[in-house]
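So this first bit is one chain, no partners, the form predicted alone, shown in structure tokens.
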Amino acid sequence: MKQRKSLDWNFTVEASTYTILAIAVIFTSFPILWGLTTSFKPLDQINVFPPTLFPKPVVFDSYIKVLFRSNFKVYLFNSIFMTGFTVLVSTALASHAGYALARFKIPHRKNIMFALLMMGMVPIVALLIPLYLLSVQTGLYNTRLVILLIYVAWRTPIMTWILYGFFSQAPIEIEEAARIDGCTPVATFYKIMLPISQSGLVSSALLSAVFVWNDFLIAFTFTTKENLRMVSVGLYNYITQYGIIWGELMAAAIVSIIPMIVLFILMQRKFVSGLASGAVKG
């Protein structure tokens, strides 16, 4: 009898949990669903009142205008390039720095880690004016280089902190065994430590990719040329002084989130395992 009550209670708790999660998913996904259906609506249905959820008929005019009759392809390429370059360089720098801080006896290591954490927590808006003046004085304003330098400098400290936690958790016995077998410290890092820390590398890289992809302030402040704009800035072209072009805006927004969705789907397992294994350990 007690066992049956326990099973019933567990079933009730589990059912309640999944119900709450399902409601949360529906609630958070509804704006995306509304934007998706709006992007397929004819122009005369977008502003109709009361609004309708599903388009009748389904048309692709907004996507055709966004992808083939505007500069959105350029914005998309710029975002992919900036995000990819930033993630690669930041991961390379942070992995070396994180490993060195985790394994070598560096004076004032705790102070260095605290300083890295503080640098990652400084809001970028507080640095816009000095960075803008510096970019103008050095002649880097309106170039991809200045944006890449800012993104790399912005993301590397926090990625170093995250990867430091992973390298600290890795068993040191593995490295000792590799060195007994004749591996140099450099070979041990590249052949042993990096492969077993893939979850940490993927987790930190994905988090940085999301930050860079969604950034608006830096992309808007340091570029005025159309061929240098990123997706986050390009979306605002559909908000004009004459009104909001809802169909094209929703189509552009849907296209802009597809790369991040694909990236998370491909890296989901390593990302989840990376978070579960203590990516934020200090």
The other form holds:
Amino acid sequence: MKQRKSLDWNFTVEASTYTILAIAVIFTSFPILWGLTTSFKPLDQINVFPPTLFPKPVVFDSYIKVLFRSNFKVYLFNSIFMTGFTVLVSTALASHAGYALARFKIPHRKNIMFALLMMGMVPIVALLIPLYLLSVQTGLYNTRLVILLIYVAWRTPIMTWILYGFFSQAPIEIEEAARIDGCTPVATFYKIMLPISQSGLVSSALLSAVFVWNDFLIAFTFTTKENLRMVSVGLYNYITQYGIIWGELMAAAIVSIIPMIVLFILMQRKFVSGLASGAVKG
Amino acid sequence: MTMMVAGASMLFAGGSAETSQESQGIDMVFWIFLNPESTEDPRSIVLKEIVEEYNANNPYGNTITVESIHWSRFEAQAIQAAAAKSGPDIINMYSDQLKQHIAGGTVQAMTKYAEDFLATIPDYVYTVDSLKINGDIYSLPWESRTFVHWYRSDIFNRAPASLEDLADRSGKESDANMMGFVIGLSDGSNAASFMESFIPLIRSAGGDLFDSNGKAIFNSEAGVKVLEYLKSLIAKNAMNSASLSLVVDDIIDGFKAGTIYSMNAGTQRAAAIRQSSLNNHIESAPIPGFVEGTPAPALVAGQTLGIGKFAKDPAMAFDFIKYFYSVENQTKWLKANVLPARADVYNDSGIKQLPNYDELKMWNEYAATGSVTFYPDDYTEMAVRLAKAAQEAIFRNTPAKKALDEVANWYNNK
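Having displayed the form predicted alone, please output the structure of the form predicted together with the partner chain.
Time for the whole complex; same chain goes first.
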């Protein structure tokens, strides 16, 4: 009887949990669903009362305009390039720095760590004007290089801090065993520590990728050239001075979230294990 | 290896494959809200045509590169560039924001060029004096948008004869889901919706925003009359408290969807408005005034072209500006539903055959009842405060005079 009551209680808890989760999923995914259906609606059906969820008929005009009759594919390429490059360079720099800080006896290590953390706390908007003036004076304004430099400089400190936490928690015995087997400190880092730290590297890299992909401020401020624009700025183009082009805006938004969704699906397992092992807890 | 390095440097520098070639002309940068890469927006297509034709045909060998800057961040971007002693050779500005550009040092005076040029185009709708700010001309309007009353002909059998008529008839058509008429009272989006109606209405009541010395005078009897009228729209159920949160884009979306039966909006939004499934029932008319049969004086604004403060060669920049104002190019703008700044365009046979010619002509005639106004550089801040004052007066029963006095005193004592 007692066991039956316990089973009932467990079932109730489980059912409630799933119900709440289902509501949460519907609640959070509804705007995306609405955007998706709007992107398939004919122009004159986007603003109607009462509103309709499903398009009748389904048209692909908005996607055709976004993908083939605008510069959106250029923006997509730029975003993918900038994000990929930033993640690669930042991860390379941050992993070396994080490991060195975690394992080597570096004077003022705590102060350096504190400084790194503080650098990550400075809002980018506070640096915008000096960076802008600097980029104009150095002739780097309106180049990919300046945007990449800023992104790398922006993301590397916080990634170093995250990876420092991850390397610090890694068992030192593995490194000691490698040393006994004849590994140099450098070889230990590349052959032992990096492979076993994949989940931490992936987690911090993914977080940085999302930051760069979603950034508007830097992408907008440091270029006025059409061929250098990124997706975040390109989306803004659909909010025109004459009105909002809802169909194309929604189609472009859907297209722009696909790379991030694919990235998360591919990296999901490592990302979750990185989160669980404290890689992003510092 | 060399090719790889060259390819990489091209990628980081911006992907430009141009090689440095000897040419006689100069390369100039033109900042504008429109994006010539758009193949959908008729205005952008016209812009691209004009620029390509100039690049191909100008006798100096100049080339224009268009850089599209988002309209909502245009002023900030231009002022920021000017602070770094850079910026475009030719700059497109809203007439409303011109003084902000002058104060921000983004644009230079072009009085001599402009006076000489305007003497050669008598059909230009603006006079030299009307374009001067502190004795100088900084830009020339190339369009003259005006703000009109849009209504549903299946709901209203005619345009309103007066503001009172509008309130009465809209009130009868409103219900829980539908609003007969809306003026957006939100202070968001620079309170644009509110100001686009407030200015014609206060002028219809015999007042104005500023006197000739730039002093705020909207706290006059005329200003009070306008706020009392807006209050009556609520009392008569023409619009409801939802108007508090509505900005101009929301109202246009509501009008297109059919939840708003009439509104005031700029002619530049015609193409967007007419994308509605209700297009066959959409009509436009002059904004009604307080006196029956007499429309409110038109609010006229527009996009203008000026020479950038750090232009490489102001004379060459003005050469492009002159080209922009040719009758041929102005005709192209009108075909894209942009009201031109040259009257001769309306005599073009192609224009006369446009299906919406009568409407274009009506807009043009209505625009002639007003004039372009260059507002002070702190206009936006004042507009937002004015919208908040209207909210106080309409929804919190603050006396209209008191609400307006507070904003006028703040402005005049700055």
